[in-house]
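The form predicted on its own is given below as one chain in structure tokens.
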Amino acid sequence: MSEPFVFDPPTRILLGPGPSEVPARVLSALARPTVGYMDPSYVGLMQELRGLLRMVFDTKNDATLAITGAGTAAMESAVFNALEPGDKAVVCVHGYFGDRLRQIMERAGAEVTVVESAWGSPTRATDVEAALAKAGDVKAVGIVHGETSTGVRQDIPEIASLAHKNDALLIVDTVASLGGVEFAADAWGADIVYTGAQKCISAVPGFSPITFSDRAMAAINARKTPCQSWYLDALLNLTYWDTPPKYHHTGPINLAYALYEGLRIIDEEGLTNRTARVKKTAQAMWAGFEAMGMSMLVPEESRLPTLTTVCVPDGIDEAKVRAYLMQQHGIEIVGGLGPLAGKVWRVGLMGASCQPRHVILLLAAMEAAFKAQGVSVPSGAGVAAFSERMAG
């Protein structure tokens, strides 16, 4: 007879593009009773989610939720509940996820018209005014806002000027960069902003927060046809987070308690200096793998702080690397996506990941795997480096 599974999951140091660390206080909300899905208890719990989640948005936006599932059933909530079949749309692919943004447009039966730009570099204002121009009668544009297969941080309201001024609503991706970069969905115009719980706010996976401004909801009442999924419809679902609520579906709600801890966190140190602690210690990482003679993929104006692309340098066997940084030190980066497969690695500081320590980890962790290849680094080059920026 065989010995039963034991499931004893390793302690890892998640530096990727996600899911980022979990802190003890979030693993242990989710340990808490759970209750029913229409408890008192749960539904004032989800009251102070919306007031929260407007937080981190940096909305005042009404229609402010989660919706239960991964970030890309938000990513379908937005798209589902914004676009009829037959309604043109513009989609800004610079990545994999402005692909899939693309995608779930067309499996929407929206007319795309798609601005490309390399891999590593942000969409132009101009090419997507010159879409917007071309395609005429424009229901909405998409973009994202942190891509987390190039690293591009996208500038956003440039966009969304265009997009109002065409009458389109602007759809904005921020599953990366929400709660770890400067955003502001009322400031910069976002109609409809998506985000997941597991990146920069440090939850876990399957909630998935969401904000509809009102042009979004204009636009989603006045819809022909019914949103093509009754589980993601905008208008069922905040039945259930209004008071009273009503039923549509089994809220998750250990989830919640997750989501609600993570959202506290950052409203304890507050979003304005959270997004500037990233930033100061993305600027001395970048300033350490430069100093080991690395160079990254996006120049400095338009890179992504919770995610580097680090170009792997001529002689390095890129997964080896990674493998011993795993097998190690328990550290987890991710290599390229598409074009960038064996290219780059995704060296991400998300939430609780963003930590000092682990940087100077990483650092003298490579040094060690590139030695290890053969390959002579400046011992300690990359920790002091960084030690001197964070510094000063």
Ligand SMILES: Cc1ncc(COP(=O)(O)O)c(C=O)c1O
The other form holds:
Amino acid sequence: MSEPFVFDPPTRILLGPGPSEVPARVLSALARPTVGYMDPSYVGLMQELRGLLRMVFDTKNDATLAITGAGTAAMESAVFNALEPGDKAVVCVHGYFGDRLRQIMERAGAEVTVVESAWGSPTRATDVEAALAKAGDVKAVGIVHGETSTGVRQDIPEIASLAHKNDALLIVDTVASLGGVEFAADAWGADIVYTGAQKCISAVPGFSPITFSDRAMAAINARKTPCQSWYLDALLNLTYWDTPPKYHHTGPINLAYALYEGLRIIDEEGLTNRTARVKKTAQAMWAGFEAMGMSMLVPEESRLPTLTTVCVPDGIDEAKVRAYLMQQHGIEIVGGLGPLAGKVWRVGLMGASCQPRHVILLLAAMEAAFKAQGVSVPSGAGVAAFSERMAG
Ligand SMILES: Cc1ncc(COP(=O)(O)O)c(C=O)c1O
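Mind giving me the form predicted in complex with this ligand, seeing as the form predicted on its own was just shown?
Below: every chain and molecule of the assembly, starting with the one above.
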């Protein structure tokens, strides 16, 4: 007789582009008893959750909720609700996820103008201005705030004011940034903003926050045709967040407990304190990489603190380094995507994964992995530079 299958996932140090480490408080929230979606306790939780979602988006938007599904479901909800077939859209593509936004806009039936930038550079506002003028009558502009494929942090306010000047909505992807990098939906003029639960919020994947400004809701209410997706229709989803809720689909009850707990942890620390802590830890990690002779792909002014693309030094087999980190220490970092495959490692400091002890272990383990390949690195230089910056 064969042995029964026993699933016992290992404990990893998740320093990749997500998911991030899940705090014990969130894991135990998941294990609480499942109730019905009409249960008074759950209805109360949904309203509390909305308050915390407004906190993390930094918005007063009434239409703030979470979509049942991965970040891509919220991405599709943003696009399918904003755009009707035949509408014009501008999409800024500076990496893999900007291109996903383009593909979704095209599937929504929009006439899409692409503003393309090199991987590793942000989109220039002047390029967006020119695209808006050329396309004319654009309904929505889409852009990624934190591009996980390149480690670029995109400035938003200037793009938002260009979109508004042209009467267009601004859709912003914050899947890799919200809760870890400064973002202010209302103050910056972002109309539809979505994220995932599994990165900087450190709840598990499957329930994805989204917010719609009053301008966005006015445009959605004025549509001539219903949203292309019944499941992702914002108007239908919002009825599910009413008190009392109306049945739309069966919500992910236990994922809501997890998201609530993840957001409470952010609220207890204070969003501003948290983004400052992540930035400081990232800057110290960059100093550590530099002390080991490595360079970052993205110039510091556009570098995303939650996801760093660090260039693979000459003479190093990048896949072997990742395998060493995983096998010897259970550390996950990830290789480059598309044109960056084999050229960079992607190192995440998202949510609960952003801890100095993890970075110290990573730097020390990378040094050992380089030495195992016969590449010399000044002993302890990475850890020393990191510690010095953290103490400063
Ligand atoms: C910037 C960005 N947008 C969208 C997504 C899609 O999210 P998900 O994989 O949860 O569907 C990701 C996932 O890595 C991402 O990093």
